[in-house]
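What follows is one chain in structure tokens, specifically the form predicted alone.
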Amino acid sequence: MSAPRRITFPHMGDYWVPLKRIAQLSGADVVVPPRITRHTIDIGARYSPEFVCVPFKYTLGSFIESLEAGANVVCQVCGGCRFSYYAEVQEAILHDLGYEFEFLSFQGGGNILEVMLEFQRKAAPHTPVPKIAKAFFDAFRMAEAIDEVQGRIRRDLAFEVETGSLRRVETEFLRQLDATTTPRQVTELRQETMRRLDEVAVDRPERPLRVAVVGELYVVMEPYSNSRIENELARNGVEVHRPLDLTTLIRHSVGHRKHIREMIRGADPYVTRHIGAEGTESVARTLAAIRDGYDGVVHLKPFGCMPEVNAMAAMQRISREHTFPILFVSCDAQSAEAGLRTRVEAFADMLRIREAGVIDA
């Protein structure tokens, strides 16, 4: 390719800021793909086989929307499920609607250190391995940063005093983020923003409602393919938590077959083998939350996801046994926020009753 490599990759929450690290730090421009719209999902399901899952649809959307943008390659980590053949029939849309471009895909046997290593020989093979290690190095350090503050928010949002306070210094540790050029620096906003988020009103009760969010890890770190449940159930007094970030991911991702065993046993006695992508884990950590005293778990699934549907029938039957209450929703490209508004609502409403003890599931 002549022109100068101009880089992107699906968009996926605010991880664009570590992810547009690594490509600057490699020496290449970066496209950082638009934030999810409407219009994503839209041209995504427009050229995606119908019964695709629908991340395929999210990050094919994204890409278009990139490489209208100027993008000239494009990159897609693959693994875990049928996530593993996005690369080869995203690539083939993208040519068949006309685009020129360069589609790097990178699978890495589910271990970072693989996908680094492929990153560095088929995206910037005359950048010395030292350096494309440092850029992965300080993408994980902001990956670390925006999941600390954003797992704070997510446990205080339902309890600010003042509406939007949280949100605010979470938009300017962003902005702040995407300007660091040091891992100091980063270490140094994330512990200043901290000391901000300390500093804002809450109004937190004794006994809050806790619940965790767990499912596929696209709809769980995508806002908007979710309908932006983790607002919704803030919006209705519940704290919440994601076991389940991009920090959690690549650290698991260096001993992948030990974090596997380990699902596998905390799934045991629901699940006794890998079903593959999150879905054991899904099993495994509703299980700790019940463990753990949570009030309920939201499971999160994009429509057609064979692993979580696997996973959605272990869980119905935790749900029964441990009369454990669990709220099942299905992600596709026609979700509704004001019917997922009712039954989160609902869902709450139903914690607070089980909490008073008027009911036992």
Second form
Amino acid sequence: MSAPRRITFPHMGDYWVPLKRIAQLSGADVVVPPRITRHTIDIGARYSPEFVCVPFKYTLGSFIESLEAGANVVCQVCGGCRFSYYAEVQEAILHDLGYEFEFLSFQGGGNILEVMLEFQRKAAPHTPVPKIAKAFFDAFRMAEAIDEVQGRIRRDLAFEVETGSLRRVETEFLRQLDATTTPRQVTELRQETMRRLDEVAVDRPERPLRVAVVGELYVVMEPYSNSRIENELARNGVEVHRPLDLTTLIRHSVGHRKHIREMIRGADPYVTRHIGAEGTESVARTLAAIRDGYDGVVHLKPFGCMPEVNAMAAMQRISREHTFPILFVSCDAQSAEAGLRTRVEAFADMLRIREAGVIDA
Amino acid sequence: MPATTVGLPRSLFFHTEGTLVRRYLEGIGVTAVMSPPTDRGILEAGLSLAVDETCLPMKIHLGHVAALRGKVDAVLVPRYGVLASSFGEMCVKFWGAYDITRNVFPDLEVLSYDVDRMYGNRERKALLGLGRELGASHMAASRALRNARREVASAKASLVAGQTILEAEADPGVPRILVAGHTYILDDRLMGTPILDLLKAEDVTVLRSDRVPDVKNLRKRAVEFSPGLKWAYNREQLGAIATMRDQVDGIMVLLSFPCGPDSLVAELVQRKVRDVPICVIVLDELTATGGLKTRVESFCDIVKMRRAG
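Having seen the form predicted alone, I'd like the form predicted in complex with its partner chain now, please.
What follows is the entire complex, opening with the chain shown before.
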């Protein structure tokens, strides 16, 4: 290829910052895809198979927008369900659309270390492995910083005194994070941001409603795809916790089988064998939420998601047997935000009434 | 007290593994009862029990379990996960079928055996374990399994041979249509059978993707055609398409809504096989026979016209 290489990757939440750091290793220019908008999902859905799960549609839309912006090397990873087959079909679709590009898919066997070596082999063959490892590690530090900062915001968002004050700190943090060059700067920025978050005025009730968000990784981590349900929960005065983020996902990818064994133990007796991807985890996290005294669980999945629909049979039974509120939300290319808002409102009201003891278990 | 009458739902696994398991259970002195072919009542029962986003075959499966409830001591729902690498792995619905069934029917005795390389369980080991659970001695179980396997291999071979003979004897002037789909769809009285019947009424030779000979070679062809494909059933199906595409006049792909693997595989087939007419039919619980008839007829017309030049 004579044109200069310009590499891109799909969006998921704000993780483009560490992903960009990794993509830079290839020596190519990095095209960060445009922010996900209605256009992204409309164009992705237009060229996707009809009832494929929605992360396929979002990432395809992201790729098309990046290719339009001049990218010519597209990166995609693979996972434990239909996700393992995304790359091949997306490549065929983009080729049929007439784009000229190179498609790099990283199978990795669900393990970050293998993904790293595969990345070296396919995308950056002239970069020595130690350098790659260091960049992956730096990127991991950035993801950790994002997860810590956003985890705190998620918890406090419902109770900020001045609306928007937490998000302001977050925006500033992400801007500065992109400008960091060393892990030390990342650590300093993270500590500084946490200090600033401590200083934001928060008016937390003595016993706030607490909800855990579980489900499929993409729709959990990409706020656009779940109609920003965390904001919606916060608007209704709910403290949000989310056990799943990129850092935990990566940590668990090393020693994946051990993690699955732990999750199966946690999901017992409702799930006794692995039911695919994050399905087992959703069940285990729901049981953990009950044990830890949460008031409810919100379960997010793409419409028709195979592992999460498997999990739902168990979660519905858990909800019945423990009289524990679970809100099941399906995300697809057509999201009716007003409908979701009403459902979240009703869910929060129900939790509050239950908490007040009007409805007794 | 081990169960003495075991129910086998006529769904998912037991279209392909049913005979093996039934012969095996009978060999160790257990009565095996298969649920009746799918009918409207079984479907309705499944629909009321399943999460509505579940695929149609899983809904039908739950209907079959409901049909067995009360008639047997226990229902057998195996789990097939990751198979030997040349086979590939099963779709995660098969991974979850056992736990889904248990959670939908908490009061029902559900037996299982687990075939999964991730846990080091081959089918033989898994079935012998089930035999032990049902009170059979290791000797008796091994013997029963050996006999059952022999019988099933010859039955399977005769199905495949039947299609080969059909192919050889068919009038070369009559167009051939390959019907590609999972066995649990093609063999289901409510999903596949009506369409196969409609096709047979159309004066075409109907070949099935699950009866193309030399399945080992099919798997290899599938991986050449699509290196990332790991689902076992889809490999066999795609291999059949890749092998037969030059020998047939049309391909009809049957899939159920919203099948995960097929949503992608059907897309890839349509994009990569451009020289043969392809008709993709998506089955759901609302399928209207009138609409199906029109689609099957018009597809057959296209195939015939194309052949006539």
